[in-house]
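Single chain ahead, by itself, as structure tokens, in the form predicted on its own.
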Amino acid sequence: MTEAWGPDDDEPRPHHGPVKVRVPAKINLHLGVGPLRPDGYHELNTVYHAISLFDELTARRGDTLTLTMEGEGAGELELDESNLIIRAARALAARGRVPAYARLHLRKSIPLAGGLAGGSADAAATLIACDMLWGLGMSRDELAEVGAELGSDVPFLLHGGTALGTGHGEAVSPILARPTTWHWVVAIADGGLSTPAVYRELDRLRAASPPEPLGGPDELMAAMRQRDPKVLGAALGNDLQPAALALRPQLADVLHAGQEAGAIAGLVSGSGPTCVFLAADANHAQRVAAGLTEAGVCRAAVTARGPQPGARVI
């Protein structure tokens, strides 16, 4: 992260602003959910895969906190103090010991409530334009530490690239592979699904039924070293996804319309409703994207590339 230094050249000084960052969504490529835990959330194994569909935040100086946004979700997404970048300006203030004053701008694409971590995300632009606007100077790790306590996402969206997240998803440990890049279709519902909403789904449902247990997160990043789609698409897997389509029906439609179109595998991303499918390349992505839009089983169909570098001032 580029710092603004003070004369002495040993302490990082406020920086006049503005500053922009950009941070991308992520996918699970392998989203495994244990039982619920006595403090409420479910014991994860998942690994994490950032893409480039992006959130930008600008951060500048003001003598108070305030938000205002455009893009996706506007006039949707409250901007009060229920909003993850206002508690994350508030929350890295206090660890800081400085006042919460800036002016925050978001430029948003990455849909609401649609499995892609976008308020996550949007909580770890915040750290990182916060953090440079103030001067503090703080690791990515330190960063992580207060992104932590806002959501299981935000350490993963401060670092980027492909993560295997433990925990509840918070504890991040980057997957080392050889550079390779994965093509994707996303396909973006009309709507939202309740994170919490399907989690407490997939309780009622596994209460009645006990699942069959997906595959560890050992053979999708085995799969990922092979670097071949068809092996990877094999691989993927998300424990949420019967919850998710369980209180979705209609899912069950863009995923075969995926196939259709000649997608080499599909799965709901996280939580719901969005779906991310595999392609080989850049081209075939695109030609699942064009059936994905032709069947209209969608509210838009685009492409995405991964991994992407976690939030970073641009």
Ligand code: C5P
Contents of the next structure:
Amino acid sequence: MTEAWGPDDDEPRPHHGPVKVRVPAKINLHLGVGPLRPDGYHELNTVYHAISLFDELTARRGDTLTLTMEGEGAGELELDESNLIIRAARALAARGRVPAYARLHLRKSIPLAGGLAGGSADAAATLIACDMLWGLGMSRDELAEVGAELGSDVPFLLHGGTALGTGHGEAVSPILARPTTWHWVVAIADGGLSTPAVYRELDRLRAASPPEPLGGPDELMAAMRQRDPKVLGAALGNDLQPAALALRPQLADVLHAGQEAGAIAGLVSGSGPTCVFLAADANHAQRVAAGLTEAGVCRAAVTARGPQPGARVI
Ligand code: C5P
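Let me have the form predicted together with the named molecule next, following on from the form predicted on its own.
Following is the full complex, with the preceding chain placed first.
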């Protein structure tokens, strides 16, 4: 006879202390966008890359579900049922058949609507934190299944590193490459861009020209294997960039300023308006960030390294 909850059993149990989870932002080294599907998403072929710009979510036991926050977007981001953190907690509780009781606190550094998947990152952090708080012991694959319903980038942000994304971005498979650290400068814009609006603008721009085949990530993957920032820089690409530039023409000035500051390459991150620049090393990244700051084309320019692990308890 086995004794339930015996000292040797490794059944997951509810966690009594606070659970703190750190989650990175993502950029897309390659973002190939295919046609609009009947379900309202576009078919994607992307290479995700997690960088060292982090949000932190703390989950404590509670007798209801509450969310507070500090940092980027505080006072702007709704903390009600529409918030992806609340939606993630409720979806996980339903899946695990437990009451959705927790006191959640977000410390936010990833800008809102910035093209860095901040919302998906926070949902991923919530899934990891509440899974532990409630002792559900779900696998990362199970959490990714719950997460895919919340945002296209959630499965990647559970995973982290550098990975291929297909479907509408939710189908993630790791890229097996020798670990190389890449150095980035992230130019944070004033104000965000709506992801659906950027996709709609792309459809509008494309309506005037014959459809292009969905570009694969082969060139980018081959470039990564060479571990040379110049080679990687030449292979970076984002099909959403023309649409983001059409909606926010000032982004051309940001890209130009990054080039003037000596970056190896620059591109719009995801649906923008954040722009990211590749640097040769940490010192070079500092110089590019200083040049961008001096040019006065963005709200802030910060350095970051990638790849980083996905959402993790710290
Ligand atoms: O999945 P996520 O919440 O990030 O997507 C936000 C919106 O962006 C979608 O509702 C859709 O309008 C657009 N989108 C898209 N194709 C994708 C991902 C997102 O059209 N692959």
